[in-house]
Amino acid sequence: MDANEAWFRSRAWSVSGNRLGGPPDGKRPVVTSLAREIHQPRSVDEVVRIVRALPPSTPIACVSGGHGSSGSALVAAPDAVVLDLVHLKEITFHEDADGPLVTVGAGVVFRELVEALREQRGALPVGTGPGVGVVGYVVNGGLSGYFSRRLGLLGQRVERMTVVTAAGEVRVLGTADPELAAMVGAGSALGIVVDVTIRVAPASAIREAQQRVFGFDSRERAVRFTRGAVRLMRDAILPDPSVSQEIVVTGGGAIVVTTTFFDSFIGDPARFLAPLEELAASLELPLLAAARWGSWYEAAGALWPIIEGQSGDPLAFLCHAVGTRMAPDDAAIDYVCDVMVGEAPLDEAPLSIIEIRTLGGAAGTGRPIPTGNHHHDFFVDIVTMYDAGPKDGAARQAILDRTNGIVDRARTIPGLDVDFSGTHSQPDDPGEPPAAELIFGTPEAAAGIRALKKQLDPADRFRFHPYVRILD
């Protein structure tokens, strides 16, 4: 167990808050990997040899970035073998008749991909976390709050994928293979994805991004600002596919508004920014910072320093998503502002954030893939984070209960979908799992993935996908 604990500490960015609750006098649970073996293969051939050498019934957990919300693959099970693909770091640029492509190994994280794309003057709809695994994000319905309205979901840009099956066979899937579509929604439940080939967009697709950071000293003023800002988002941003916006309310007393302007944008960015500044001034919220980024690269890495400062012993993490398939009505906006912003445990869990984002655009009109992110125009996630080290069992449980109560109330709001995103929902919550048709987008997509699971992995070797229980 010493070896497992050392490996777990080096690879786990956070621990699910569901594993840390407990009685008032309860000690903090020790969370580590339960796997009987942990391998770090350095090539596809090594992956194949390991899979073929194991008994056909041995469960296999695949880890790439180590940033999963529940850490199910990291924890695994006593009879499981972990394949940590951290050494599959190859990034290769090439072209076909339709333009530039990049092939990314399963160990690559977003920081590495973004830095490589900078040299190629390329752009992709990447996530904001520098340590998030690219392949893990792709195969769980990833999205980009800054870029997906223009560049689509990252999974929509996948042209090819190399997969090792439960039987230890190597398959290269292209867009003509029906399995590829399933893999970009439930890949780690169906096979070991060792690399993906992604269509690269030009960096010029992003014209600029501007950020305003406002301070708040009371939750009531944060709620009032957010309500006004979200209504501006609904009325001005959502109808305009040349612009995207993300509003982040933080536990540190700041509201961060990032507005991204694409190459199709015509006009003056001030018409979207001035109303926010006027709203903040009317509520006496100070402007703490203002920034303008003139490139995709600058915007892609803008939050890296903040995210790298999120740590704990361990860092407890819970994530839930809500959203609407079209522009939100007043009831949905009121819930987001009054309940999510107004009642989230931001004081008790000061590393927490609430992200309110525009989606739609290319994410909704691009190639269909099995994720709820493809079907929603308005997206909000509540990310509860805190250092679990100094908190006793009662404090940890109170944060968990508060977060769960907020999410439960969302289910009572007509037209508001809850936990539809594979990358922004908590898969290890007790009780009923999220609806398969929401996670995978449609009932048909869910049925297709269930059928492929039985076909490709009849012994359920890959049982550590975050949402594998909805595939039973």
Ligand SMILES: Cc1cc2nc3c(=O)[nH]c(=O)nc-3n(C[C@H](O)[C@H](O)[C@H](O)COP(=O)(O)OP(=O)(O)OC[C@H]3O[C@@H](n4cnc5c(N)ncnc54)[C@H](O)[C@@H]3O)c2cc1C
Contents of the next structure:
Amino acid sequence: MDANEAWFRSRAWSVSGNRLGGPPDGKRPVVTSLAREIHQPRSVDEVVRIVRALPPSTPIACVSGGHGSSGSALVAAPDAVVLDLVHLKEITFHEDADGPLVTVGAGVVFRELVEALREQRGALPVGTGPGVGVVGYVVNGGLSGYFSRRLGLLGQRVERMTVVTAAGEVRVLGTADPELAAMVGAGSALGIVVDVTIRVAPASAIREAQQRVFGFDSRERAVRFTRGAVRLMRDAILPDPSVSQEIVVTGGGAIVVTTTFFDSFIGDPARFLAPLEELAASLELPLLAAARWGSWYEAAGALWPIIEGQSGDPLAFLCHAVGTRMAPDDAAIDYVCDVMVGEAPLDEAPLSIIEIRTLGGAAGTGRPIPTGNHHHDFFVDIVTMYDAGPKDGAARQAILDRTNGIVDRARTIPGLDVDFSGTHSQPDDPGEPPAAELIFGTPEAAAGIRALKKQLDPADRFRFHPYVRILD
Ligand SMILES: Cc1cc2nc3c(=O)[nH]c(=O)nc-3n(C[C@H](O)[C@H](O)[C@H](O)COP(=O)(O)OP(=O)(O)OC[C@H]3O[C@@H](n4cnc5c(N)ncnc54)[C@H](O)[C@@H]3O)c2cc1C
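The form predicted together with the named molecule is what I want next, because the block you gave corresponds to the form predicted on its own; please supply it.
Let us now look at the entire complex, which starts with that chain.
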């Protein structure tokens, strides 16, 4: 194994399913990093030295947590230099007149941030993956299905950011700099983020979360349960900003419903949980598990053991999002249930999940940032995952085709937006790329990011990111 391959294996969580398709009898392609150099700088000065020592046209790929869906920064290109920021692990808590802040280095992953916040009795709208890079999530507009309705998108809480530009200059951006807002929705295309300073919320913002796990033995029953549960979500949860909910249909035959109650919630959580249990009972779906978490910390780490159990040789990964800007109508709900849940390749790709989430709330009313996630109240992602090791080319291609067929049909449903999220889209898909105004939220935001890209990175050094085909 050469050095690039060893590094790629140690840093890539998954490989894009688009790179694993192929002819039925074809060999499985070896996916690795193509970069000509891989650096692991230990300070901002070292980042600057590396950038300034390179010819100004050399492409640069930044890696934080290595969880990007296309793996474009990890794979890079033969003329590119990778900056693997894994050693920038500092987490510092401090305060200003408005309250507590945390400064996080570009190598910090969510598990480390969550553990540190626990000691400070703080809370943030963190992503579910323990190994996801905090900066890789922030610069692509990341969302929290559990917490964003109360705490906003993590990018909306960013107060300061240290960035090394394409020219090798260090800039410290604050909220008065218009570039800061761009960096928290499209930053992976604009610069090298060395650290980010985020406003911390009190842990008391989250009162409790409750999870119910129901089993299903036929897809038809999963569809029927999901349709009832999503209607309950639309009618009872979406109008109430003191609650959020995520319904996850898994390839393992379980439907996991997590309901989070915020500090503004008054009353008995049973109001939302009993109708779900009654729905499951009416369809004879067994209740496999019930849990209650009394703190932000417990809810933040609840999925870590499951996610850590997902592996493959390599693990194939495809991610797509659909959603609506207001409550979904019946046609959107029918598409989500009949097509996404009903036809997803859950049997062939058993690690797959469909995550159906409320968004909006503070994510919609908070500081505007250029991401579709700021504009959507209802969000569904279809994550296709499988161990590519034992599968032949025909099986891998069939999973890819089935997933693409489902996403293509979403584009025909009026009112349903497709692939509007930098953290939940698949930028290496063939065919039409997502619309820039969807992924950055509005036509004005898209025009602003395009102009800034030309100004800050005229040679397009930063070209390994989710917006690659819309910022060419
Ligand atoms: C198991 C799992 C769980 C997830 N959960 C969530 C979730 O709950 N919510 C959500 O929104 N998303 C979620 N995601 C998606 C994830 O947030 C995005 O893929 C994110 O971009 C990954 O960041 P990373 O640093 O781990 O990946 P990387 O592959 O290292 O980086 C991803 C992109 O960000 C760029 N980038 C990374 N670091 C920097 C930097 N320092 N400066 C400039 N650009 C940089 C890279 O160049 C690349 O383009 C999840 C993904 C997985 C696999």
